[in-house]
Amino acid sequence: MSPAFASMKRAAEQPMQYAADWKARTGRKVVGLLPMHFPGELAHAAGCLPVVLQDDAEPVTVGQANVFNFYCGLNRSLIDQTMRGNFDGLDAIMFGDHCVQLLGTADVIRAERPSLPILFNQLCTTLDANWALRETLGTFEQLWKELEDLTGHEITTSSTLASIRLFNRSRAQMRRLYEMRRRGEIAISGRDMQTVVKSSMVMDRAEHVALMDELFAALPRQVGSSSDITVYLSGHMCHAPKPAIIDAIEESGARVVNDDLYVGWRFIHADMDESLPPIEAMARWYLDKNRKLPCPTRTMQGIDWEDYLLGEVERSQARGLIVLMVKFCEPHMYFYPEIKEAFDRAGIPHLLIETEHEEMPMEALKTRIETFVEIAKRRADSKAA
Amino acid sequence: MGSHVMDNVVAMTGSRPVFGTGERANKLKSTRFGSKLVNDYWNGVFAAKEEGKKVVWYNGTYIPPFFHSHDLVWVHGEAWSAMLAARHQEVGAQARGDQRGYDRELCSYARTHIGQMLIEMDKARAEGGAALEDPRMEAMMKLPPPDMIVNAYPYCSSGQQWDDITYRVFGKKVPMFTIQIPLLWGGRSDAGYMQGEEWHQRSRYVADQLIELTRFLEANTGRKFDFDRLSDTMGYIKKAAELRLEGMEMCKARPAPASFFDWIVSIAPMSFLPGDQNIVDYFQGVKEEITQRLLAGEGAVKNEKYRLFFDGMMNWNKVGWLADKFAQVNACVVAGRYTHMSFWQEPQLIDLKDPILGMAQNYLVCPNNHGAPIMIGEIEKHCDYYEIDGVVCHASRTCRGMTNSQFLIAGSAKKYGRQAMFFEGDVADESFYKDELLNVRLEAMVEAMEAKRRAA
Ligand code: SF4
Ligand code: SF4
């Protein structure tokens, strides 16, 4: 494991560790932010350092006594930490989602926490609404004023053009060893590749883009194996999925080639437009999402997930695809059945993991995996012959 | 959460849990005129092809004011599902959605829906062979299929994506409106119920979609929208609501002449019945006959020795069998979140001459469209108001609107001395409900607030 590969790592398995040695040393504030449609852009502009709350590994103990078990792991983790005392590091949690379940986790947090200020700036859910962009020009302008509020200074056009840039930059690295990946070119693991997208959600961006460029000079060009049959992930919007489940995948004969995992491309695909005003570029980024990678938190006429996902199967040369869905999560499962339709009517073979927080049955999770790439592979050699 | 509604819900004969003193609830009698005319919105909804009628589906608020004044024939999701599970129909269209892969942790409001919606396709397409946009299928449907969608869901973030799935189902062609109900998460210094900077901007916000709302109805029936219309109809709304929240003020006496489970089976008239005489009419004879029981000192639960207050949304599928349950154990539920926390509840901002600001507002104020602190304290309004000693939580398995802050609420009911307990359930899968552990913790509760009052 390269050095700058292991500070990633570290960051990710200890985000919150990470976040205060980060105040310690520079004395500056941390910001949490809830997924997922939200820019850190803005709290790096403003001096702090922008960290998305992730969920830990930790069962939920003490949480179960403010969040039912009906919720999402994400959503019951998060309440489990703030009670365990893991946020409270965080100077501010920035927010403005749609996820209805999110929304009650806020308040749980505000609840037990209430001097931590949550800047909660919803987001315009009708992304072709024609006032969308007035609204979102006008909620990020919102967020803006409070963060200036919260760290007591002006945040400037050109430090937040810095940002801009910088995060571009950021994800384009990180875009760049996907597209290693699905050539070939690199053997990653899937649960490595979580661990660099991952790390750059709780990293200075600064920090981890220097890394990065470490990285990629010592990355061994290896090809994966070609007797592997390729697969693409799709699912997890919020969080992470267990890398136990990205290991079992893998060690079942299946290569990842993509994803459209959130602590994954969701998260680096799109850039903001350095040429525009920071706040109509990202009101631009947020509007145009859905565009670029479907999300089934933000409806939007003629964009359609599965389309996506067919699409991107094709382009990765995947043969097939793996959904990962979390337990209880209602955008998911309204749109599982489009995409499990539009696979098969296209013939591709797909696999339908549902991922809890808590221990998993891996045995058996195991088993469905092997039988899935077999007949995967065999599908695709009866279309190879 | 939307309003979620349904048609006067029937006793079932047989239904009754054996629990407690085998009292039953003393209903009132002035709510079967509201079986009426909910039958009589029905039969309207499934004639409106026959009568050349366009029809909107829509989901969440009570927006069918800008229906009535345009002369839509309007559908509403949540009430469709609610009637079925009140009926106990809901159980072929649950396992219709199933089939197709959706969740059964899904929202059950919308399984219900759109699996009722897979039924009506499939049957059109076995029948005759017929594709979509064979003129036939419309003939064949019960439900008349959508000409417009129309979304309006305050804080519930699945109502989006239900209607997105309806859109999908009918073949991507219908057009779809949404308007965006956020949230008052009331974070700022000046934040309170119904007021502050936040309150302001949101209620122009609202008002401002509203109006873009009549442009869409226009644009897709090539008539005029007529505001005038629109001053009509809310005289009427407004009338009605003022007379509802008399009687629920009513209610205050001890015994209550009224219950919760009363204002349930009123929730169809205020929410999506037209906005017409009869509302007015039906609101009155509920004042009247409260009116009368007040001055006969007669209560909805006979011996009232304790009074409840109802969290989280109803349980369509048990409607009756909870009021039963609770008069059982000589408790009262007297007030809710579902049914006195919304609904046209604040009637004073609906300006006659120009309403849609007072509209968007009271949209605004749905019982979950707050952050918990501003929404927690107009429960605790309630409970005060009412001399509640408990509050009853149901736990909605699939109603994520409703559950999200019900720690919270339990919590600040223990702070004010108030009992408090949770059941499981749902709003519209029956599977959820576990009768034995309501028994259990509706006796325990009992016996606590009995305790107290020894100690007191
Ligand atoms: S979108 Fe899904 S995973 Fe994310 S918070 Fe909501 S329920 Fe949880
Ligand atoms: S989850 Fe609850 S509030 Fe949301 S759409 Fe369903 S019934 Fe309505």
The other form holds:
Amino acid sequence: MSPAFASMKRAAEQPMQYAADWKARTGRKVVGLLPMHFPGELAHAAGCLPVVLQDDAEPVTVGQANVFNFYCGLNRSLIDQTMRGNFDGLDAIMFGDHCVQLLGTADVIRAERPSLPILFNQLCTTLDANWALRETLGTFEQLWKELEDLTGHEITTSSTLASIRLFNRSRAQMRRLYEMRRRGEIAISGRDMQTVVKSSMVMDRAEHVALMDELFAALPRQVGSSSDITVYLSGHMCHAPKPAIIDAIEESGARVVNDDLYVGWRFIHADMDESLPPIEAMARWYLDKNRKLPCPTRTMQGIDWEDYLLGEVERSQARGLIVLMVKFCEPHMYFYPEIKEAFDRAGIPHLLIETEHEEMPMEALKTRIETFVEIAKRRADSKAA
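Output the structure of the form predicted on its own; the preceding block shows the form predicted in complex with the partner chain.
What comes next is one chain alone, with no partners or other molecules.
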């Protein structure tokens, strides 16, 4: 393990400790950022450390009495972490409203930590409406002012453009890593790829960019086994799947070549236009990224997730699709039947895995994955014959 990757791994595994150390070192504020659509660039331009809040590995215990059992694991874990004091070092949280469960989580955090500022901003969901740009500009202008009030100083245009350039560079580095893996130039595991992206969500972005430069220099150039079946991972739109699930997939003879996971390609696929005024760049980034990678919490005529997936599976030369669906994730559940129908029609093997924050039956899951990989191998051999 290279020193650069080891630093990323420490930050990804203990994000709140990293944030506390950064805060002690810089004397600046830390802002928690909820998935999936708010730009960390604006908090960075305000001089803050934007930290994407995610579930942790701890079971939900003290928070259990404050949350419904049918909330997804991310929301239950966020509430539990609030009750355990994990977020006490935050100076504010930027909340969006992309699902009903998240609204309930915001209310619980408000009740439990009344002194913690909650910057709650509603982004429009109909992205191609004639009023969408106007409304989105207004939302980000409001957020801009709220962050100025939080930090007590002006956010300048020049600092925001500098943050946009830095974040664009960071995303480009990680996309390069994805492309190298897709082409088979490096044999980085799905678990390690997740660590790279997750660490970028919590670290000082300039520090992460420097670590990525070191990582590229240290990465051994090698290829995965030609006997591996290439697969595409889809789902988990707000937080990372358990690394053990990705390990089980790769240990079954599959090689992950691409994904649309939030802690993955979904987080890094779209840049902001550096030639536009920063508020307009953020608004257009938000409105346009659905065309590049559809999100089931947003609507846009003629844009469908299943069509995107079919195209990306073909472009990635994946031999199968594995859908990782978070239990109780309603937006994903509504779209899955259309994905299944499209892949059945196209004759592409696919496997649905429902994931849960608490214990999962890993041995039974491994058997299902091994069966899927065998089916995908036979299907690929049949096509090649």
